[in-house]
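The data below hold one chain only, encoded as structure tokens and taken in the form predicted on its own.
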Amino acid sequence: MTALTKQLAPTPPMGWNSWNTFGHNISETVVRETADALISTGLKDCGYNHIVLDDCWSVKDGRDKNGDLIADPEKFPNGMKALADYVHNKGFKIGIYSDAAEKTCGGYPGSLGFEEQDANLWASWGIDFLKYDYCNAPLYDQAEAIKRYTRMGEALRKTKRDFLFSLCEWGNQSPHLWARNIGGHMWRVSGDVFDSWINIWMKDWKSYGIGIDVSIDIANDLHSYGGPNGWNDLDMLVVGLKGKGQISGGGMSFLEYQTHMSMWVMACSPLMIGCDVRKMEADTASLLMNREVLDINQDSLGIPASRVKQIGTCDIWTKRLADSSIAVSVTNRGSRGEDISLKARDIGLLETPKLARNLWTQEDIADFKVELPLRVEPHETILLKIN
């Protein structure tokens, strides 16, 4: 951790984001219903405490005669102010969003060039968490992004609020090796991922959607960056969302989206919920509340997990927790299921007797000593924790 970063993000980020089912459709309605969704299903609990509006939540014709961003008065016809006050007074920080740049994805206006102006406004109105994203910038200039995004985390930091700053630059210019360094608390280190397995070609966009399969190998590339106070961000979750919302890819099968939240867990990645939980169905709480699982991404000692071994299709990754133990996850890549041994030595431990307790069963299985025999269906992953 530098000077820089306040630390905030202790472990990593949970909460929810609007952009992935509602996207232009963010509301005060959506939100205040969304507060009181988390808190009935238990879903706040379980430490989804961040509450994030993202893009168009704003007029988009401009800013105010003062050059104040102005929240859309249809969208939000209390104002923001006063939806901050109904999310804090649930128990949950609030989170706002904006773009390096003269305009924000969806159009609307960005904070180039008002960066002190709208971190003032954001603090005036109780804002905790800043998603600051890089549409409409240049692509390929790392000093360029360094500079706007330097900016953003000087203006946070002088309104004397805590703001949790995620840097959404899409990973183009390698913010894992510099956001923790100007104040970041966690960076995009890919583009949008999409509710897919595989990566999804977007005519509109003219790129990739990227798909889960991909992102395993990205959060493996770069597990050593993350760390407390500094995340890696494989993006928002898609569970739940079953080819429906702004990011469809036609939908994953329940492995896939289990195996989905198993290596988001593994890599220490924000867990940011992007489905509608005011109707969230009982297989996606099952995979979204598991709190055992969830122990594992919010381990204290904050170490993502790598990836030790490959055997056959099937990938194995390992993670140490604070306790002592270790997360083992075993992920079958492949369209086949596979019929593996996990051994000891394969995971860093002595051929000694010890204890695995299946984490999404919530079933111990018996002691092994060299090896562990487990069948793993296609693009499932079973997810250990050994003692």
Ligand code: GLA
The other form holds:
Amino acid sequence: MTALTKQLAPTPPMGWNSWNTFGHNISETVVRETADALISTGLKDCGYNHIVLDDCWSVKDGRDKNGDLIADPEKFPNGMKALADYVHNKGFKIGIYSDAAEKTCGGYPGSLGFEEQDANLWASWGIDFLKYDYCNAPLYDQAEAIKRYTRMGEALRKTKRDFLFSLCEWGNQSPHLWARNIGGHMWRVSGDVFDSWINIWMKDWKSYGIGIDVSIDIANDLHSYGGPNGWNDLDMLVVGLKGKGQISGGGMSFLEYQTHMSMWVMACSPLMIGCDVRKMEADTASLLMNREVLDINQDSLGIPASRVKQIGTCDIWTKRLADSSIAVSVTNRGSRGEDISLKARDIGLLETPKLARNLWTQEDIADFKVELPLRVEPHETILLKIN
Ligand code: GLA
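Other form of same protein, the form predicted in complex with the ligand, not the form predicted on its own:
Starting with the chain above, the whole complex follows.
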């Protein structure tokens, strides 16, 4: 870790972000109700302790006469300081959003040329986290991207307030190679993840919305770059959107959401909920709130998992844990159910007695020495902890 990166993210950050459900329809009412719901549902106790306002929080057509960004008075009639106080009093950290260009993705004012002024304003409101986007900035110019993110990183540090710095340039300029060195704590590794198993063509954007199946390969390619205080960010969770979020994609089956959650957990991705937690249903809660599963993501060694083997259409991934056990995921990426045999030596274990626990069902399923038979349904992930 470099001296620049403050140790604000020893394990992958967890929380909630407004974008996937609310888009430009954010407001202080939504944020307050979400804070309350994160508590009443038990999500906060599970570790989801950041509340991040994404794009569209400010007045769209400009800054005030001093050049300051203005929180939209219709969406936030009591202002950002009062909202930050509310959220802090409930024990959360609060995040905000801007962009390393003149305008954000939604066309709101960005922070290019105003880095210090904006950082000071956010610090005065008590903001703890910045998601810094890259719309309207030059693509495929790595030096320019590094320059723009460095400038904002410096501005944040100059405020003397602790800001968790979340880079969102979608992986085009290999942020895994430099984001940590300029003070970033997490960096997006792809375009926006949609509520879909496969990539979908977005006519308006002239690009693809990323599906879960593709994210899994990106996570494997980049696994060695993530670790304490600097994480590969696979994007906000789409668990629970069920096709209803403001990002489309049509929705996924329960087992596909389970695979999505399993792989974000295994990859040590930040876990930022994107659904409307005020209306969370029981199946969604079961995926977001399984503590044994979350413990794998939050393990103190912070080693992202990687693929060790493919059997038929199944991916086998492993992740070493601080208590000397390992987490193993078996993901069937094909469209037919598979009966496989997981061999101890395929996952780097000796043929001595060991106990396999299924983390989704929270059952000890087998003592085995040499191999473990498993049935894996299409697009299902079985998550095991093996002692
Ligand atoms: C980009 C980002 C998203 C979201 C939107 C907001 O697409 O990748 O995560 O922040 O902008 O406009």
